[in-house]
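Only one chain comes next, encoded as structure tokens, the form predicted on its own.
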Amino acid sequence: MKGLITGVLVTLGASVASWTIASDDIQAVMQSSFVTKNQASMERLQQDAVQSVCSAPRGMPLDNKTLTTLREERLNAVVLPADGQYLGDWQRGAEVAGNGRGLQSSDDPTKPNGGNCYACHQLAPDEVAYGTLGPSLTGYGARGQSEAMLQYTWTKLWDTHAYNLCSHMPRFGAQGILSEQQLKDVMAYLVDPASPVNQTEQ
């Protein structure tokens, strides 16, 4: 049993070293493939805390208490609504939510971001293209108005790794993608029981 306890913690350690090594490689690879386009800058390839800490290759133990402090930093840095008012206009919200374009070398920084939403999810019921890398949204507005609901919907717009803190999620609020009526008018388009989000499907 001392044996086999041994073996896997040389594998362990010989996994770390060998991550460390090909994780230089790659960072030197990056560096000399990519160059500054446009508002694409060569800060895209400098990786926050959490973007290093979720990188790490899969079945390699991640420090638990460093996982919860990271989430606990991200959930108190959530900026809410300055007037308290969460929700916009839910037909720009759908223009927004539809809109793949911004922060790419070929996007006129002059022009707002939009939100994408449909790479990854379904929102309206008679949408017949969308991604599934995140869950459906149809009829979303049924978890109701409250303030708890509407707090926590802002939060995953705003920094969704407050709650899931390797998500895949883009950081709309906390990285500047979307403006603060973006996200009230994205909040409308999920909500608001007119919404085309919350009919069914004719």
The other form holds:
Amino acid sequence: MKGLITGVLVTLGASVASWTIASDDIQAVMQSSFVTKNQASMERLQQDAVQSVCSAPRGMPLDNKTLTTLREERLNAVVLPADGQYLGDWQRGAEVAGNGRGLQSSDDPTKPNGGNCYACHQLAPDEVAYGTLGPSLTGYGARGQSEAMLQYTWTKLWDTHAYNLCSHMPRFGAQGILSEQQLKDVMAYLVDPASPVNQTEQ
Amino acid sequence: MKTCYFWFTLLVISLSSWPLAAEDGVFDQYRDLMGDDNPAVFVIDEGEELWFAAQGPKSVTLDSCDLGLGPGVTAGAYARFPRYFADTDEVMDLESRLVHCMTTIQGRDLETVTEKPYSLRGDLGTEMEALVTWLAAESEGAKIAPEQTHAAERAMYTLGEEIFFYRAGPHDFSCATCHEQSGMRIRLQALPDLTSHSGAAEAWGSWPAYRMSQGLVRTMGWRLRDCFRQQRWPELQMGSEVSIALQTYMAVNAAGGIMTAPGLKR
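Okay, that was the form predicted on its own. Show me the form predicted together with the partner chain next.
In what comes next, the whole complex appears, and the chain from above leads the way.
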């Protein structure tokens, strides 16, 4: 298994080297340009396979096989809720969705991280301060609560690259940004018919 | 003057509580209303005084500092940055060039002059911020024309492009996450597309800028540092290679645009 992973990484490394210009130097450049500040440590500048592959400048062709392998690897690594319950409390989910703090050097590491969903997505129709980098999720609950739908949504939150490799969205589960309970609460905020997200008939 | 501040405070209050979109429209109105009354004018004056103030162990001014157009030539100099300097054999941004002049011409201590280049909230501004603001004003209306003749300048652009797309940190953010598409916003904040000429020209040309929410002039060096804070990365150092490379990337994409700094931003 370890050999397989190493093999994948070597392949990825080779494909990365073909489009980067200064990949040998870039780590040195990074190391000399930043300093650790509070919880934002220098180790954060090391890229994993997803980050490395997804740093190709726009329009750069990437090898399809590499992409498929990596996407499948991410899909296989998704951790579903241990108790099989996808849905928590939508009211707590609303707080997570609106909270933009967490993991910045200026943030208090003893406080829970936010999901900052509103930075990029429209959700509840009465919240006007929403970003547009991601699609609108207003009325998301209309998709229903089938097992397939819940698992799809969970996976998207856990690791967006499992479906859409090199999406701009953070990997809230896989990178440990949100806890399992927080993810459940956000799930409820998205799909619960009582959630403000789904109050679309005004 | 007191009346002026009263209206200004009132505007800041009304703007910060403004409910909805048309956001940029509101700030355009504000800019129109202020006319030439950007509070940065005070910082411009301070910067000019500092340029001509004898400082350091050698007790000399910065008037012999060469910003690329010859010793003491300040008009239009900022619009040509970042650029290669033969005396240091480095591509430099304005901030690192100023540090060079302070340490060599004035004989000041490197650690001291680089210790706190940017204000913290509540501060009244730093020497670096004032100097950059005045020098930007000395380029107001000039065409953005960073040098790309030396091989090191072209390499710096290429490095900047690579860093622009480099994803890292717990959130996988790069500069491109927010700045490679047009017409997008984060919450209500409009995001310039820095890969396009128009987006880069508007952004590069309007920094340094007076930030009303902070009551301070902020430089592009600070803007980059704060972007990386939000990217959950460690702290970007003033005059570092990453900072200069990204500034080169932006300035070259912006080439042909017009310097409007010091800008006025929320």
